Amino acid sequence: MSDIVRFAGHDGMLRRNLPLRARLLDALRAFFRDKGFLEVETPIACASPGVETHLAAFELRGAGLHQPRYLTTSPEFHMKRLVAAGFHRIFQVTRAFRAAEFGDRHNPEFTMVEWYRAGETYDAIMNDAEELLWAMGDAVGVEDAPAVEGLRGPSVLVPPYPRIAFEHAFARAGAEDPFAMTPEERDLALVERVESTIGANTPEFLIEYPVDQASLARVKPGDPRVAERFELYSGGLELANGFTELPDADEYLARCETDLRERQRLGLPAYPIDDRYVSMLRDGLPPCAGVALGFDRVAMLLLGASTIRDVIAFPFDVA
């Protein structure tokens, strides 16, 4: 323990939190086993880290690499290829990597939990997420996530959790109509005015994102303005991002081209599109839904930590 303390510099917090973190992981795996999910593993080194504008990947270099490889920013491409291959209820606990993401809520290397259900929409995944959060809280003896002075109040973990449409969340926060904003204006308003109001007293799902922020979500049937995408918040802390998956290869490629043009405009690296993922979409991805959950942030919430450094042994700067 002395080496951990010396390198991470959080003696008291780590002595308390690392055993509790392990208990959370045990509870998480038990939750998915009880629901009939198969635990899978997918590559850490991948051909494409995704092309969304906000992503910054670590590129691998060295002997034997004849094509670019990147540390994965998410296992989603490979996991959906497994869904297409017939594994219809899967989950994974993995490391993910995003460059330049430092701060109280960010570490460039972090633990991601991702799961998928075939034949379901994002409603089923939201049900999973709230049941999982409750089960993990129970595993560490927490019915209400503790308050953190100056950051967030206590959060009642008993499901079900409210679901609020994106435009209604903006109205509740006194912000302008998000559909009248540019994506840049909308992102700024979300961070500065809206996020802190989401999940104030209990975890809350932000749903029905504007279609230009669909990511890999399908457009909502009957309302082409929005996508079937959600994020789970508690006390303004974003915990998870999920959607009913987009199955259309042409639409996926069109979104990639839009993102790549924006990356070029901003002077960002142009990452390759995952050709194998596109081929899988053309062969046929069954209707499905999935989500990525930030395990370290959930640990922060349930253990009452003010910074991600209090729930991981070796933050990036001392790793």
Contents of the next structure:
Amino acid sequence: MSDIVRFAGHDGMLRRNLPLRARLLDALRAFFRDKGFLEVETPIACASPGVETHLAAFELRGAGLHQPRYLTTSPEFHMKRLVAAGFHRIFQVTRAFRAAEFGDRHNPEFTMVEWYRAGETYDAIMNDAEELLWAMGDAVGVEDAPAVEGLRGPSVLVPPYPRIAFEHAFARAGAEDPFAMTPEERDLALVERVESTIGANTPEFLIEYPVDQASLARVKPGDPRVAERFELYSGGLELANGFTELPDADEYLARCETDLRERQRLGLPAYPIDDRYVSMLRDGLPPCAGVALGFDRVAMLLLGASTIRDVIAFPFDVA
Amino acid sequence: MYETSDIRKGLKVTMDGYPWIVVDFQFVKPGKGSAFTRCRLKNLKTGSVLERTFKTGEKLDEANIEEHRAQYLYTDGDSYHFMDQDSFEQISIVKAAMGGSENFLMENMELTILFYDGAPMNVDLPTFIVAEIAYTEPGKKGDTATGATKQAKISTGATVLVPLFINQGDTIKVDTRDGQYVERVKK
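Could you present the same protein in the form predicted in complex with its partner chain, rather than the form predicted on its own shown above?
So here's everything in the complex, that chain up top.
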């Protein structure tokens, strides 16, 4: 499709949204600067993309590379190395890459906002996230995120946002007990029944994930069934994923082994474990928490876009 | 066999012994979770629509569907007879399998017949036909603005809701997908 037609499509949504997107980015940087966060940059071409089961990385090969490199799927590993090096409040706006994720809510190359706080748990990060969403809405004159016909209703952005445990969200949606499901059954129930019910009238945090979906979150003290992981949703649209970080090297390696075995079972390529990240954990990661926020998704929410194509100038298929 | 990455609008697949066409699809993936493709599928035999979520990597069977250009010849009451315009062979479809489309057939009409696993399954009519009103109650003059309708039987046999000003002997354009009146056509 020609650019002329594309930019005029959807009543000119893309043309209207690009300047607003720039304003959202300005507001975001101002928000973190005012809170005393340091803006950092970390590598795009990485030695390891992480080994999570459901992760497909773009592989780089070519001159000067003895081992393949991978386009970053998340800046989290390097950012935690910065936290360990003494940078206790940092944020970053970067491109992240996930191969084969392409649809109305996904672009394989997308803009991720990631931030960390040392000496805090995921509660402090959730507080940041709700304030940030409010500040970004304010920057474009949006108090209630607009409804999108057939997809989501209006969403009241004024904080605080409710926090609902994974288990309770399933019960509320009429789904079965998530602890009695395999992770795969849980994902299916989540996308078919539960997701659309999270953040119905206001953004909402889904917290306390079953421990087999902890990812890099620490297990909740006093409740070994769940991990201190959250996701922020609004109108069924997933906006952010955060943790109280797992500081333990041995447990990290054990989770990597589980993921790699699962990748093997599914016939997916094995990715290398990031040795430098493991060394950092052995040397000591201070207690900290962090989050990744999908900037394009937030733009979709605040600008009332039905597809990510309405907030990205050049989506993957026309890149 | 198709993979979930092959899914696109118009893809025809076999599920539960029926042929289906993908009318809409969406890539969905909860954060850090497994990926799915949520599809809206239409049963090509019965017309029913359902939603199905496929796990990434799941295999889908192809539906062996062929489209043949054909011309309508005649009916003997039980079956409808067509001529394949490429092979010139005669094709017969029983009335029950016509699914109502027989009410829009006109002599020599050119259409498409879908074959599933080598057997004729159903006919794909031209979207619009122009037909004469065979019978309707007389209309009132000047009654154009009320939006009121009445029943009319068209020459092909279908009953269509038409505006009150349409008279017997008039010619109208009809949408065969839903049997709706489109407009009056000057003879």
